[in-house]
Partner chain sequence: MVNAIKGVFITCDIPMAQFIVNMNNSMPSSQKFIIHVLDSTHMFVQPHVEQMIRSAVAEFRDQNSYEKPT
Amino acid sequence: MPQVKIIAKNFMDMVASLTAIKLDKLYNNVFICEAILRSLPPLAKKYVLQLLFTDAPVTAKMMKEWVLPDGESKHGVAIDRLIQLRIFNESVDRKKETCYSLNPTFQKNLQKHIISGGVLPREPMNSNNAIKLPSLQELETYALHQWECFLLQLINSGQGEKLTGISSSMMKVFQRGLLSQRDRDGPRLTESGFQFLLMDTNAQLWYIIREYISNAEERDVDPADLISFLLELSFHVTGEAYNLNTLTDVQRTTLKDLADLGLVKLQQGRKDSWFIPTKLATNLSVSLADSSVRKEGYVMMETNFRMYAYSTSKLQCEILRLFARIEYQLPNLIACAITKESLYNAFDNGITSDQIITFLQQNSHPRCADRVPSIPENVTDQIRLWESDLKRIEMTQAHFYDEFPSKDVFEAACDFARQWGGLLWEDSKRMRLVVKSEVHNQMREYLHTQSK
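Just the chain, alone, in the form predicted alone, possible?
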């Protein structure tokens, strides 16, 4: 039974993984500094603001006195985060006490931003240029449609259909963990791919963005420059038009890829071309932990394992099909049932019972979401029981050894197999043992040398 779990990190996790030189380069941008300040835990924000106009280092002992005794764990998390991001520089004074001071580049730019006030990375285009902008509602509908089309392409490719309308950069993102390509078969969804489809939209977006940044160097793009541009994009105004001529060639290519995800809408005029950020783009600098606004749920689960999804979305129907049997579909209603067979199929694809239950809870219809529990307990218990059925027997390739010449040789062989992590079973009385196939060759050579 596969046990794979994919984790979607946010921008700040990726920023923390950059080298010290690239981090210092990022902190030359005031928008990066503000975005990072937004993302910090509350206590870490407090420390940054308290030290922002302080030039002298502050001892760790003094900072510890700023919090109550029950806040020591949060204090430790805040300090660790600030050091990871190189916002805090750690040093030792003459008294051999640990001290902290703000990164000079970060401190200088954040001071400037707070005192002088922020300005947009680039000014919106003049509305008198015959630019017909979509309304915020139309823009939100566009972003949702693009994102659903993107995910449907992933599902269809997992069913052997060819991906169409996806840029080569996005195709590489798909192939980095979500899809697998075999010699004669078409691309297939991996275990991570199936799990990805059950994640909420915010987590899915972060996973895709993370992978997109991870393979930036393969496209001859500096990951630090890409992170900087994406964070700048989050400070643009949703629904406003920005001239593409203000961007570099790399940034324009990036925007074409982001348009596949619905982060921006590209438009062409007679003379100029422009892009319009959607909410997906302007929320990029918000931490995953701050996703307090959730979509309204659409799933109603009954105690008889029947499920009704009030939706017109083809994507949501395909996602439900991952672990449920679709019985019939009306214009605004999908009727389905969770069965043992449908769940076994989901488990075989790498989806776990906890992921299915979490998905149902996160997408519960408002009339069910207020109930405790929102999903009937007999349903959640049975889903977990059916998963445990598959874990009763585990098949392992192994080899059986017997007829040892002496007790000493048998015990030495057991110790050897144990050292290699390959001992599965032993019978001391009859001098028999079973080892994993992976250590069979080493075991055979060892016994051959012992027989000489």
Second form
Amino acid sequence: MPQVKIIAKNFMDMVASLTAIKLDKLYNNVFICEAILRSLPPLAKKYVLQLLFTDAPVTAKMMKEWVLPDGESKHGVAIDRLIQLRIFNESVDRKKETCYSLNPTFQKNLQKHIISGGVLPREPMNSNNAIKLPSLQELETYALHQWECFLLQLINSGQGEKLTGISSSMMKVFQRGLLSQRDRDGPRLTESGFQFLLMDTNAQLWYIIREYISNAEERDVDPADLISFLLELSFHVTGEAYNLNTLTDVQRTTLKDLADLGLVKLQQGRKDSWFIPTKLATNLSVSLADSSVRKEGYVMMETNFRMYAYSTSKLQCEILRLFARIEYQLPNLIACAITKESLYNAFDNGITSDQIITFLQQNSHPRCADRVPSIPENVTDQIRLWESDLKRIEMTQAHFYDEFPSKDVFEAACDFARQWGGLLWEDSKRMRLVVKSEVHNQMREYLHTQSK
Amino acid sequence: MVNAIKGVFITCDIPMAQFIVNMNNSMPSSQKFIIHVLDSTHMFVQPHVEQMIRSAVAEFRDQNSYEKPT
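Show the other one: the form predicted together with the partner chain, since we just had the form predicted alone.
What follows is the whole complex; the chain from before opens it.
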């Protein structure tokens, strides 16, 4: 089965792929500089801070000496990253050696930021305006609810009811990679769609935002503006209200979409309207550094292959239905069983046993999670065994060679096949060879030249 | 001169290999598909029989699964 994986690609890779001019424009915003600094690998962060107040370029050789010999690979990775993001500019000095200097816009803005501290372009509104701010708890439930409705609508677009306000064209964009249109039965989830559902919330959030930004060009919104607004948003304080009249029109439309996703909450008073960022929004920049907020787990796995999920959410029920048979649903509990049939169903849809096991481990109930291992070994072993049972036979298109005139020709042919990575099987006693079909043409030409 | 035959190379475990050999022997001689049995876990068969082998193995697996009578 083809192993297609949606990689929650780092946001930074998208930023790095912008053109030089756009990147420079982005670096004019101090918050972006800080967010990018946070996302760099540790060695790269150190280099940036070390060169922050140096004006003259530093030679590459000198930078290499800062690192111990076994840190060479990390050094290479850090330097590559910095050049990719155009934070480091490479130049050749008078002694014909490569040296690096910081991007001047980036350097100036970061210096200003460090010295004067970050000042957001807008202030939180005063609480004596008689606004009823929702508590942090309420905000979190709101965000979770919106996000779940969005995900449900994403995967169940066959249902008639529209749960969120996102336009159907936007939904089509998000569904592009995840659902396939099949005329008879209605849209069905693709392999990547299933893998998407089993990812954790931050990874899902980043995938959706990435799709949103890549789609921005079609809607005449500059992606660089969008990225800078999103990163700025992540530096706001959760739970504080910010006035809407400090935003441009473009930012306002974006904000409406984000409210449907659960990143901000929009509220209206008598005169003003304001938005309140939720935890999902402020986590945007944190999750750049690959740390995830651990949600409360809800699944208990027993050794008799029964699973109890303490949850009332429809989305979680759908996700469990992917690989387990739902037995019954009580007001606070979903009882399911993992059976061979339900797993075969999941494997048919392209989910791997590793994904299922990671999902169970990440979402295990706190009581279960304390135990080592959090899922009983017989369950994990059996899931893996059932998967390998489907893969007992491996077949490859190949060519079979025999009747070699001499041992030397045989050995030479073996080496040739090995070099091209096509050698599948050899028998030196009877001088027989099996080579992948892709390499057959080169093999034939090689043997022709050998026999001459 | 070196001889080249086109086909499909199969790697599997020993029981499966025996299953495929058995299936081959039960076929009428015009439809026998194994070209060479290389060793106890590898063999070389004619092209185009991939799907047939897979469906036969799946059928065998289903016969071995217990379905609770409803």
